[in-house]
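To begin, one chain is listed below as structure tokens, in the form predicted on its own.
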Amino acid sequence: MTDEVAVLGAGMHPWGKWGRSFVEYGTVAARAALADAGIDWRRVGSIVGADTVRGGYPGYVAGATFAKALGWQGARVASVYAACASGAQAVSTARAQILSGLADVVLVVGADAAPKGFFRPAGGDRADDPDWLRFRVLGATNPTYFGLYARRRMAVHGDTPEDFAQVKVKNAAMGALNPNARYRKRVTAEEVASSAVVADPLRLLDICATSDGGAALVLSSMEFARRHGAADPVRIRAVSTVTPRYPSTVLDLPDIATDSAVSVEPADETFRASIARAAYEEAGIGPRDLSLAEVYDLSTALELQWYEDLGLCGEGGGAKLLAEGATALGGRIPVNVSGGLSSFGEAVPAQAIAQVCELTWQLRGTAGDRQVAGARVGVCANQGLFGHGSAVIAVR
């Protein structure tokens, strides 16, 4: 176990399609987090920005961009990018700065202004870029992979489109209660089934949209938190940013082939399962200790996969766990009580930070109608392109 850092503040700009700059979304979220923490911006010793590749040069140096927007005051600055795991990388960087003594208070910010429709590769020809290749050689957008994942679950575990639809029904019910969510309307399984097919077997309501949004956290040393009057703050106990192990025998974004396992035995666990295990080991806990989880439901089928990767059930048991009501609010281990990506859509650099915001509000007991009773330990998990693991464990 490593030392803990305190979460003094959490803030968000609501998700949606607002037609404005990512800088505005991030600045609103940052100010909300600072206000929540009761910290003046001038007391922040460092700012870590999660980069966006859609905001031009300012997006590539997000830390400095947000520092300038808030007003230059001499703080350290860092900018990180790890695709969907960018937010967790930013949290990890902030935590390292705090534990090393470089800063007592660090502001973490991520925001995105996403395009309409599917994400696409950056411009130019790059024949050595796997992400460029999968678009140009196969025409494989993200939902293509989501459909392949779903088909694999159907073939290996016997999941059905009806199982996938129930994930959407559950998450939409939670999103309807979340003022920061983009989609705040309950849906029925029949509505999921009647929505347009996007990547067979997945329909429009099975996959997440692309969204604008921003999220921010104010982190500090435990000593600073005590001096600041926060006697019992939410604490980050573990951050997992592990990479896969060779050989990878299951197709994953953005690859167009798996590794050969002829000469090297595959690892005993999948990449996503290793992300969770590393977090559990660092925190000194296990799946049975969790009060709730926030996972990266890029599609309904992927949420079921995360149940298994987090150890909430055995392999192939995701659909059964869902059907039992265990992952709903009031169940044994509620998952995505924020509404998940299903209700938010994907604002890439902000998403992992938003997950920690939700854990913070839940562990404080301030999540309102979607509150998990007695929440004390939460995990959030996602995965970024090119082997970026992402999991954070928060406790109170």
Given for the second form:
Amino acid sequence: MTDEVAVLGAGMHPWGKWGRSFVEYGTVAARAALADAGIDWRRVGSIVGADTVRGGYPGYVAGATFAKALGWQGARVASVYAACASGAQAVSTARAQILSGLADVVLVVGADAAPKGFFRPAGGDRADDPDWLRFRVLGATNPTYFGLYARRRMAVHGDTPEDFAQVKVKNAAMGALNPNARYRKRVTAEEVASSAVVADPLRLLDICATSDGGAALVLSSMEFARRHGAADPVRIRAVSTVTPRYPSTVLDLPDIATDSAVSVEPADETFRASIARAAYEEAGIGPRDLSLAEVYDLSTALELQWYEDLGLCGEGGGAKLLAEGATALGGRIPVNVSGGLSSFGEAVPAQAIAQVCELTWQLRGTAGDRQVAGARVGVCANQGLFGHGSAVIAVR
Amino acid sequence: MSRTRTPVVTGWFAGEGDDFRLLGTRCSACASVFFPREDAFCRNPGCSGGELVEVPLSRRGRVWSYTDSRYRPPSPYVSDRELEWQPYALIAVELAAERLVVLGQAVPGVAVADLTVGMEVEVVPGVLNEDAETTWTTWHWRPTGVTV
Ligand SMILES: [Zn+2]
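Now that the form predicted on its own has been shown, please provide the structure of the form predicted together with its partner chain.
Every component of the complex follows; first up is the chain already shown.
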């Protein structure tokens, strides 16, 4: 087990399509997190920014951009990028600095101003870039990969489009309770079923949108937290940022093919399951200890996959776990009580940080109408493009 | 008007008709197969590194999963914006001998309703798009029961 770091503050700029700069969203979130922590920005020893790919130099190299917006004060700076896992990498960097004694208080910020429509690769002809190739050669957008996974689940586990729709129904009901969510309206199974097919078998309401948004955390050493008067803060106990192991046998974004398993036998667990296992091992807990989970529901079907990868149920048991109500608010292990990406839409570099914000509020018992009663242990998990694991376990 | 036929990616496939094959590489030290081809280094972390030799992949495999693209994909995918968008199916195919899964477009005319997981398909030459000078060629997957 690794030592813990304290979460002194959490803050967000609401998700949506606001038409303003990501710098503004990140600065609003950072100021909110600092106010929540009761920390003067000038006291922060280090700032870690999660980069957006927009804005010329990726996100103007986010750490320094946010530091400038908050007012230069000489803090140590770092910027990280790992696609959807950028936020977890930022938390991981901050934690490493705290645990190594390089800084006692670190501000973590991620924000995005997303374009309209499909994510697409940067311009130019780049025949050596798998992300460029999958668009040029196959027209394989992100939703087509989600469609492949969903169809595979239908064939292997007997899931149905109706099962997938129930994920949306559950998450929309919870998102309706979250003031930071972009979509705050309940959705019925009929509405999912009558939305347009995007990538068979998935429909528009099965797939998460892209959003603007910003999220920030103030992390500190446990000793600093005590001196600061935070006697019982939420603590980060594990951060998993693992890579896959060769051969990786699940067709992952943005690849055109899997590794070959012809000369090396694949591991027993998938990459996603290994992301969760690494976090559990570091935290010294297991799935039975969890009070709640926040997972990356890029599609409804993918949320069911995460249930299995997190060990909330056995392989193929995701739809049944959902149908039993176990993952709804009030269930045995509520998943995405924030409303999930389904209600937020994805603001890439902010999303994994937003997941930790939700865990923080839930573990403090301040999540209002969507509070999970008696929450003590939470996990959040996602997977970044090109092979970036991301999971955080927080406790109180 | 005569256009030059050019593969959309160099070295990923070759041949005509029944001789058409996807091309990968195989490590001479550990026998790992790579598609898309690796020409510089073997990616098996337990391999000290061998010569990477071009190998044709199996012509036939089984459908691992499939989907389609109901909306026009963004650039760099090329499509005629003057024409109404025609969805096409994408098929992920498991090749038993190489123990890997390769994604590809289905041949025109084969829709998701025509496909099932586990169905046998074969690789055939196809056209991705045409411009003034060039016919850009690619690979397509075609159910073996279908003749187009
Ligand atoms: Zn080798």
